[in-house]
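Just the one chain here, the form predicted alone, laid out as structure tokens.
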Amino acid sequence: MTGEGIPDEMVDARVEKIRKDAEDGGYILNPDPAFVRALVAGICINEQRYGYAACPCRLASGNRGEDLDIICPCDYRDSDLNDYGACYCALYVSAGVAAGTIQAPCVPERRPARQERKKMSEGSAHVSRKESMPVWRCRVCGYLCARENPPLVCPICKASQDRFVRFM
């Protein structure tokens, strides 16, 4: 049992699910099993507490709608991996960080303050085409994704980031 009464079997099962999902999507989990287990235990605690898997490294509000951006895997994971080699909580890391050839720096918080998030959500219905995210296309399989940068690895065919082209 964890300190919050989460059964070890539940944490172990969740670790395996997250690991499989990461591998299937071309992502790499932190190579420190104890660290991963502690983070996943926090995710399980938040799921029990709030009803959704909020990142344990951020303060959840208890309102799913307000916290959609921090439900694991969070909206900031891919940008953090591209820019720093690890996500904010370091559950997901780049190949270089996992291999120990590069050290990830401290990842700054990307999540806007609550008031800014509220303004952004209120204005989201009126986003112009110019303000929208670029769309990236995998040249190998055609996978499309809208984000600031292409993923490090295509979640479909596992092609590397350099195989993506800007589509729109």
The other form holds:
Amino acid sequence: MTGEGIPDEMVDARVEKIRKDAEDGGYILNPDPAFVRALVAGICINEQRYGYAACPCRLASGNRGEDLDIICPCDYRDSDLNDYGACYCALYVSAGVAAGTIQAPCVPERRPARQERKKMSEGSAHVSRKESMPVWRCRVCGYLCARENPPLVCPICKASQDRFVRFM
Amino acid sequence: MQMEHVKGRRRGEIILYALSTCGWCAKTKNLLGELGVEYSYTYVDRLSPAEMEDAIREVEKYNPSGSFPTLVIDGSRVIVGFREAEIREALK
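The form predicted in complex with its partner chain is what I need now, so please give it after the form predicted alone.
So here's everything in the complex, that chain up top.
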């Protein structure tokens, strides 16, 4: 059991589900099983506490609408994988970090601070930023995605990031 | 605010703001244990709503992003995140 009464079997099952979903989508979990298990236990605790699987390394508000961006996998995972080789928690890591050739870095918080989020939710700047994302095309399978950078691995055909071209 | 005190070698007033669910917070806490220093910590996610708000404001004062772990030494030196080398250097 975790400190908050989550049965071990529930955590184990969640680890397996997260691992399978990651592998199916071309993502890699941290190579340290104990570290992964502790983070997943945190996700299970947050789900029990707040009713949604909030990031274990961030303080959730308890209001799902305010925390949509930090429900694991969070909105920032892929940008952090692209820039640092790990997500904020280092639950998800790049191939280099997984192989141990690159040290998992200390990823700075990309989520806007509380006051900035408040301002963003009051204005419309947030929406226009999202609409201006470039679109990337996987040259191998034609998968299209609108985001800052192409994924490290194509979630459809598993081609590497360098096989993507900017489509629009 | 509810703080847990850990006895050890006195290297100044050391306060760790952490989350009970966070892997890097756990690593930071383990490192402080390994260094054997005296410190106080609080798991902000486990505080009552009023205490939590106070704690968040305190963290934001030292670290505007309001992220965890935030380690504060003597109310002046602030280390955000599990920056092992920096923590070791600051507390040696």
